[in-house]
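Let's start with one chain on its own, the form predicted on its own, as structure tokens.
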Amino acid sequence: MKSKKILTMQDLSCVGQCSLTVALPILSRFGVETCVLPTAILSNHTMFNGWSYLDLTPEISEIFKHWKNNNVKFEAFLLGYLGKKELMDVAEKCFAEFSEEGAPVIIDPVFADNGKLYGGFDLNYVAEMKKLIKSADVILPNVTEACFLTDTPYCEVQGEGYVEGLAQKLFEITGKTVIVTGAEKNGLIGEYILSNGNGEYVLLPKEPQKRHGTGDIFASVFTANYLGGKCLAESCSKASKFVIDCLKATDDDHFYGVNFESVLNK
């Protein structure tokens, strides 16, 4: 069966693992086509002690020329990290003009994380993220981005309902499917899908340890596993499974991502 042709677009760190970095050779070892628009390039992520950043939003304009004279088309989306309004507003002309008909966009919105924004963003962002994501198929935020997007405070113990409400005020709001990772439930942690008026958890053990990278990982492989035919639930437990593996796999000098590539040598 031929492989689908994917856009992923999101920034690339040439030292690093996370956006680009993973989600290219991950989406390639699962056998999906991928194509790639780089938003910025960076000498090495934020983790690292200060970085340079080439904002790469001017070139757009040409690559689009380009792709138009040769007629390109995707057959879905994978977006991550923007970092700025004016790249949402290229991401909707991206659909526009270079989408197979019914190809699915996967937008995860990568601007918060344990109850705070990132640093570089504000609620401007929060704003035009909210209008984004209604162009999806699948959304993929974290509780905090969730807690953002539908003007909920941030509780960092989640109650009964709580993450279930999240996910139906982003139902609301887009009418799409709807998944909200780190969902805690029974001293277990995962996802909650919310999708057809059918919500479902994905639960395992929690790991201890956090690193940076592991959403972009967690968005590759789940989308690598749906666009193959997986169901969402399914397509969450492996990538939830992989990750736990790229973790388990990390030593503990190995600061600045997840050693994703012995895992996916398997």
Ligand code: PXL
Second form
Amino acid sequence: MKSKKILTMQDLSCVGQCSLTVALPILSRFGVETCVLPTAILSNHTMFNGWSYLDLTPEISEIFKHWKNNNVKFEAFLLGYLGKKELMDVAEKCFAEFSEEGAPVIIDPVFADNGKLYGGFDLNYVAEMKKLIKSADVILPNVTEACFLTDTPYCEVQGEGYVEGLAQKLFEITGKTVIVTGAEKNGLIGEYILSNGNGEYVLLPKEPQKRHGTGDIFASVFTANYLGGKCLAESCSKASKFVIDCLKATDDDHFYGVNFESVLNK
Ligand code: PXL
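Right, the form predicted on its own is done; let's see the coordinates for the form predicted together with the ligand.
Now the complete complex, all chains and molecules, led by this one.
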């Protein structure tokens, strides 16, 4: 059976097990033909102590020129860390020019966690992301990103109705499927899915350890399952279980990512 051809647009961090270095192997392993649009090359992700950053935005118009000449089209899009607000316009152009009819756009906004923006981002970036998510069919913000995108104060303890409220506000912006990750309920953690007016939690026991790149892994496994025809809840559940297996397979002193390679090989 022919696999779906996806374009994933995110940075290439040379070291750090995140963004393209997880999306490409995971999507490919799940049988999805994966094309990449690297937005920037970083020496390592931004949780390390300093990083180099080569902005690839100027190259992208050249890339698009050749794709256009060759009539390249994609059947799905997965966006992760972009890095610069100018890339949001580039992303819009990309959907407009290179989309097969009905190709779903999945956007993980990737700019914040634990109540804070990642290094290098500011509120202008958030404002642009608020516009870009209107082009998505599915968005995958974590709770912090959902707060920034809806101008809601971040609360470490998620009270009754808090995540549902965030999802509802995001639905009012996008009109499409909203999946808030890192949602907590009854001592469990997972996703809150709001789609076609129906809200649903997908929850699992909380893993004590936290590692970078797990959001990117979640988005990749989710996307692979979703494109493979699984429903939203099952795609979330498979992706969460995959991330938990990765965390369990990772040594305590491996600080910058997770050992997803061993889980992919199972
Ligand atoms: O995992 C998200 C991510 C992706 N890319 C870069 C990052 C981060 C998170 O910090 O710094 C460059």
